[in-house]
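In structure tokens, one chain follows: the form predicted alone.
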Amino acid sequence: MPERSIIQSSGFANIGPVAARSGFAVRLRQPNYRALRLSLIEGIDITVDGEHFAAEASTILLNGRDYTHAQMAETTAIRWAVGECLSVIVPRSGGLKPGVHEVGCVLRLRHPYFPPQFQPAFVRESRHITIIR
């Protein structure tokens, strides 16, 4: 069951073998009250200890499948369900050092029923979470 926070404490992990980390993953809970088509996610920016990682450089892992930012824009049949988590896979040579990090996210979401002048809607959150290894 996902935590109340959008940024989940589980799933925050380095990617790749210990000697050759290629990045890290941040797991996020769906923040909306109803499912979102992937095409309605304009991007998810991640910040770790003040270092910004733009959405366009990351990929999204949802239900075992990776999506680039460009693929998400074209994906109208796949939905991010309420109560479901996805992982943002951030490329970063060497990954992150084990320990506590301040992790932030900014989700840029479009809602088809909002007037264009109110698009995208921003969902921001940050919290301290620990990466074990």
Contents of the next structure:
Amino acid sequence: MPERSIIQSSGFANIGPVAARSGFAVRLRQPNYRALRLSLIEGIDITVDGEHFAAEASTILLNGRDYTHAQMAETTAIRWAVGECLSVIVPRSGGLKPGVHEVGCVLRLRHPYFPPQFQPAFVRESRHITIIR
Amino acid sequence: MSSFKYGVSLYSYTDDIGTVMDLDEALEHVADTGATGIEILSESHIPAYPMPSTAWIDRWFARIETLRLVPTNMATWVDTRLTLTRDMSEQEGAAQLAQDLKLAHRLGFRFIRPKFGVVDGELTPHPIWRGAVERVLDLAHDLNLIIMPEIHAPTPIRHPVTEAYVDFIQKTGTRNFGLLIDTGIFQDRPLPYWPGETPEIRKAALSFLDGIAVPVEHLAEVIDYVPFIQAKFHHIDEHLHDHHIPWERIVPMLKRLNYTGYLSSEYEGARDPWVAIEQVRRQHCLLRRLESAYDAAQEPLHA
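Switching from the form predicted alone: structure of the form predicted in complex with its partner chain?
Following is the full complex, with the preceding chain placed first.
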């Protein structure tokens, strides 16, 4: 089972060959009490040690499939289930230095049954997690 | 003497299910309260919703049979604001309801609670609700299911939203549509601030969390249309004192109104691991104690 926190320790990893890292991945537990159609996720922003990575530049990896930000907005039949994790794939030349980082996430979620002034709703978390190599 | 039926919504174990307990364990905790009714959330608790595997369905029936649980309500959603650029049509809303009615029927449920998208702060449902529901009333009848919108804070009983639902029932004459009362509407003391909430946010946008304190007497005006009650609560202390919901007024009123449907626990409090298990048990002890006290007080009249 995933960790209780939204941001997961496992899954935090650099992407690409050691000498040519293209970015990194952050694994998140689904934070809502019901499944989320991808079209209800308006974006997932990531920060690492204060550096901001906007949702629009990242892709999402869910059940082996990649989704760009624009694709997610139109994907109504695929859901991010409760208890399931996805990875935010963040492009960053060189990746991240191995070690402990302070990683934050802000999820912008649309709950149609919430009044309009609460659209989107924000889910925020930050914690220290470790990238091993 | 007629009595309530007791149930538990798996919503109570939010955040625990999937991190510190699985569905089977959650069902065991429900059964151990002595409750019979099991309420689930479609998109939360059915793997691969809306198309669970036949193996999962077999397992579901095996588990509830072993634990002597009866499926009550399956909570569902009609995501009217489907994407940022378009809303669901009436047909799409009806298709969503039809899909959920059929799934609920396959899993043995008697009620579905669709949560329609809303258009304002008073929780006025998206205008497709009426046409969408009308299109599936025959299906609900054939499947012996009742569709219930939820009367939930900040919407009280005396309100155009509730009145529109009652008007729909009266005009269509349907027996397959009713009101689900969430007992959060009777909350008469403030909730503690949720994580991230400030006094300013509470005052500006979330004042209903201080409690909208609907008088329990208002139940009499709609009880004929109420087939199911979600017993929402937030904290019950070790003296069985509920800090927010006035059960000592709700239970006698429901007894006087001859309500014999479910009280389905919906714990919505601190989400620290395992807290919900004990909170639900306290509520069942409290509700049963109040019901027994009411019944005992009536007995001399019938002696």
